[in-house]
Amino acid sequence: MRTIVKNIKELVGVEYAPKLRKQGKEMAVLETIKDAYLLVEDGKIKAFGEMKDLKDDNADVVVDAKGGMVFPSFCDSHTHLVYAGSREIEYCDKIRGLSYEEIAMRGGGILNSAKRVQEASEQELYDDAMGRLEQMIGFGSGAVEIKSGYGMTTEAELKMLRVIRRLKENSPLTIKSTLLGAHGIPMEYRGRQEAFVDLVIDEMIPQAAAEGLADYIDVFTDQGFFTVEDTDRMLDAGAKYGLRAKIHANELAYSGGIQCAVRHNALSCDHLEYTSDAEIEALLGSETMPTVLPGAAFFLNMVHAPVRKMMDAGLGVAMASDCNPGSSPSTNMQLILSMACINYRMLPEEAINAVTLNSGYAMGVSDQLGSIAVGKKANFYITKPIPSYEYMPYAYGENKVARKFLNGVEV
């Protein structure tokens, strides 16, 4: 099928020589075309340019953008989208002054969600998650990575991963799945943490791999959770089954998680509130994408990762929603874009690259998504009439998306 989008006020995020990611000063480079068209053929971008250069306008579908802008769809590279129930009571506990760790130590937090997931049916988890995916599409997302991690038993972790597989099969979004068996330590394993690590290595990883349920493996490497030594063991085990690493690191303390991520050639290391010169030095020259989760830092009132320092040192940065019931209950990547500018002092150009191309890299899809380039998958959205691309992060309280296209088809 051939589709032409005409009368685009500005086509944002175009690439003539596509890159897998942007780093350092490249983060501030955002190419656009004003008064543009976009040609899509069989679900992929065929051509684009200025309206005056559009010679062949024969198409099965002609879309008039009516002066709206066109952006590549967001890539949300870190979510915990499959879960059962909300945790607003813990939210009130946080308001009263309890810390993340205090809530976890008394059986709340991840353990609370784990109990609910263990009790929920696969169909219930699927239905709830599909509703969240539809919300994401409405806000302009076109790709999402979804982690397990609220199972904490082999049976429940595999149940979550099977739900993610069904979501892949039935959603127009591009979806990647991650085994996060080591998200927290079950109460019955407190004081014998190594035995739970053995469970992840001996049961969860082999069984998930045998069913082809996971693209990646993740570990929560941080104070009060899993040690670097634990992480080394689990990531080594995952690598034997072809599962590349993605690590939760340095959200709560200088845990060594970032250096661990680099040693294991992790695709991304995420959170990064506690990042010093040593961590930045470790990341430089690596293939690991630093990924910041503004929603969690905002919701938990945490320190902000030193994003400007990272970029000035030559690193790229990705941003993702961390959608989850405990610390970032939002599917809205437009809000993450705004937080990137407001809380992390990123320029709009840097922030847009962080939530599109670089977040695509952080989930392994930037060769196909994250920018407007010939041959890439046609995932994009048309905005309502807005004055400039800077308006996207500026107007943080409104949904600027008018029409959404995934795989070249309007959804």
The other form holds:
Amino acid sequence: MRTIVKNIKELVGVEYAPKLRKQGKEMAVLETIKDAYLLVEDGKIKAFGEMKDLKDDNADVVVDAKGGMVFPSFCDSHTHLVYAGSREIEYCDKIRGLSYEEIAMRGGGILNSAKRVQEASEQELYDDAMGRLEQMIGFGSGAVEIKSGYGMTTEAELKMLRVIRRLKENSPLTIKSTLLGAHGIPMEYRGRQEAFVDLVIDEMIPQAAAEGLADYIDVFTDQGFFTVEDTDRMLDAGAKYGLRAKIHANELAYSGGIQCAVRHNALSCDHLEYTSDAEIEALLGSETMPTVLPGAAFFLNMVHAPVRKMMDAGLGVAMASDCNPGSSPSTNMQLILSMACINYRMLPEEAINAVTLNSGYAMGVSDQLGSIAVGKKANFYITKPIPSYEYMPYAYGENKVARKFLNGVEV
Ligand code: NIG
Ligand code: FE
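For comparison with the form predicted on its own, provide the form predicted together with N-(iminomethyl)-L-glutamic acid.
Up next: the whole complex, starting with the chain shown before.
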């Protein structure tokens, strides 16, 4: 099937020589074509260019962008999208002064969600998650990584991963799944955390791998959660099954998580509020994508990761929603784009690269997604009429997406 999108005011994020990620000064480079067309064939980008150069406009579907802009869909490389219930009571506790760690220590937080996920049926979890995926599509996402992590028992972790498998089968989004067996320490393992780590290694990892349920492995490596030693053991065990790491690191303290991620050649390390020169030094020259989660920092009112310093040092930065009920209950990547500019002082070009190509890299799909390049999957959206691409982060809170295409098909 051949689809032509005509009369595009500006085609944003084009690449002639596609790269897997952008780093340092490259982050400020965002190529665009004004008054453009985009040609899609069999779900892939076949050609693009200026309208005046469009010779053959034969197509099964002709779409008039009517002066809207076209952007590559967002890649949301870090979410906990499968969950049950919500946690607005804890949100109020936080407003009253309790910290994230204090809530976790008394059995709230991740353990609260775990209890609800254990009680929920696979079908309930699937229906809720599919609803959230539909919201994400509406805000312009085209690829999503989804973690387990609210199971806390082998059975419930596998249940979550099976839900993600069904979402992969039935959603037009490109989905990657991550086993996050070590997200919190169940009450019955308090004081003997190593035994829980053993459970992750002896049961969760081999069983998830046997059913082919996970693409990646994650650990919450931070103060009050899992240590670097715990993480080393679990990531080594995951690597034996071909699971590459993507870890939560340095959200709460200088936990050594970033160095640990680099040692294991993790695909990404995420959060990074506590990043100093030593962590930046460790990341330089590595294949690990530093990923910042502006929604969580905003919602928990935390210090901000030193994104400008990281880019000045030559690093690339990715950004994702972290959609979850405890620290970032939002599916909206357009808001993340605005936060990137407002709270992290990124220029719109840098922020757009962070939520498309670099977040695509952070979930292992930037060879097929994250920019407008020939041969890539045709996942893109057409905006409502907007004056410039800078308007995307500027007009925060409003949905600027008019039409969405995934695998070349309007959704
Ligand atoms: O990425 N930081 C750890 N995990 C999640 C929060 C999970 C929760 O509070 O339910 C995060 O922010
Ligand atoms: Fe997370």
